[in-house]
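Shown next as structure tokens: one chain only, the form predicted on its own.
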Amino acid sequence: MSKQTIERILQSQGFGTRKWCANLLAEGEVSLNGEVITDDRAKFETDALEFSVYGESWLYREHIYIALNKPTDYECSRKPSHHPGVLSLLPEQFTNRDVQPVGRLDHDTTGLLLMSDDGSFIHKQSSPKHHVPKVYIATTHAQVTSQLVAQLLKGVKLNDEPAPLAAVLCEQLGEHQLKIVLEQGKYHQVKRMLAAADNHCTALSRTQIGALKLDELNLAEGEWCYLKANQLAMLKPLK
């Protein structure tokens, strides 16, 4: 990373337009190492740069990688229509720097949701070509049977798919609950597969992507965290 003006640094981190960031500086709202910075042309190395805006500390990040424990009744959309959007659970400047969900969870589906402003990362994680497994816990209306599990493992035909879709792994957890692992990430896939197998999904939660497990992140519903390098490395196909 190279030196950038503090004005450009603030803009790149989502704190507003260049004019707005210049005003933040002029008003004495930005500081580094306890020193108020007012010169918008002052340059700093961005590597490991920490700064404060309105007294809140921030670390410069070229890209943002986030894990969110999505609650129910939130839409994975930048322009939600019937429910609040998941971006409303994040700091406002993340929206300014175009952070967006990696794939989508239905408004009534909970659990692990990745978010980023890195287009390459979003594409790689969303594309079924990369075979990143995703683990779901589904609650069913009708009782889970060994026949249902076998059917989901063998594959079920969905109306708009040319070939049957099968679970990578499927196991019964309870009388009305099962764990299902998918790699394709098709629209409403778990719900549609259960419907095609003559059952109905009444609740759904994603608990794992690759080797990254939601319960190991210790996030309450609605909470988020930055992903570290070792956690990002977990988001790949399992051998």
Contents of the next structure:
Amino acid sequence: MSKQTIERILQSQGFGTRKWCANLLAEGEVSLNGEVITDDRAKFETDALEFSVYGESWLYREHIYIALNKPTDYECSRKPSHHPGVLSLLPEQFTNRDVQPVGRLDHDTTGLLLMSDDGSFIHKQSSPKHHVPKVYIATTHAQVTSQLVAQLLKGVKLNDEPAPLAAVLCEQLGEHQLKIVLEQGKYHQVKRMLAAADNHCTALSRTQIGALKLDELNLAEGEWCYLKANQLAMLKPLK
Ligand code: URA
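I would like to compare: after the form predicted on its own, may I see the structure of the form predicted in complex with ligand URA?
Zooming out: every chain and molecule, the one shown earlier first.
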């Protein structure tokens, strides 16, 4: 339990600098339980606190954990150069709170992307020691063959990688489509593995991380949702 001034609460939730938040209050843009709060020194319990800014309701969150259904042609970088950044799909406050992607998907990869402002969560999820399987559906230029599947399961040598990298699971889904499950998250890993096996990835989508399935989140492309505790608990190695 912790009580904080409303000005501090607004600032922590990404509504701007202290001065900006004090102005929001002075202008009567912030309310709590239907009551407009203008006193920037007023203190409130943050647990389960609901407040509204410009008439829009928000729940106080110490940290933010999000799943985004990433569309193609969005960059995961914080300073995107050729396409809009994924942060532009989220409320502006989230950028102020330093929400960032957990690992990266290429600009042309679609699907499940986790985002958070919790540094230790991001670090843990991105750590090579944390063997969380990630499921991808890849479309290939050349036909998928049983040799290709066998090669990806056995491991392929990539430049800059000391040891061959293997899929933990690989399954043909169609003539030009396969499901590939990886536990590492190396740069362009699926595309480079397919290229190393003499094929070429023409489209890529991530459909699952740990036991969390994009399908079950019911998100249209470009939509996001907060992750609940039970969903966060799914982001771990599968036994
Ligand atoms: N592997 C890739 O090649 N690209 C991605 O975006 C994710 C995994």
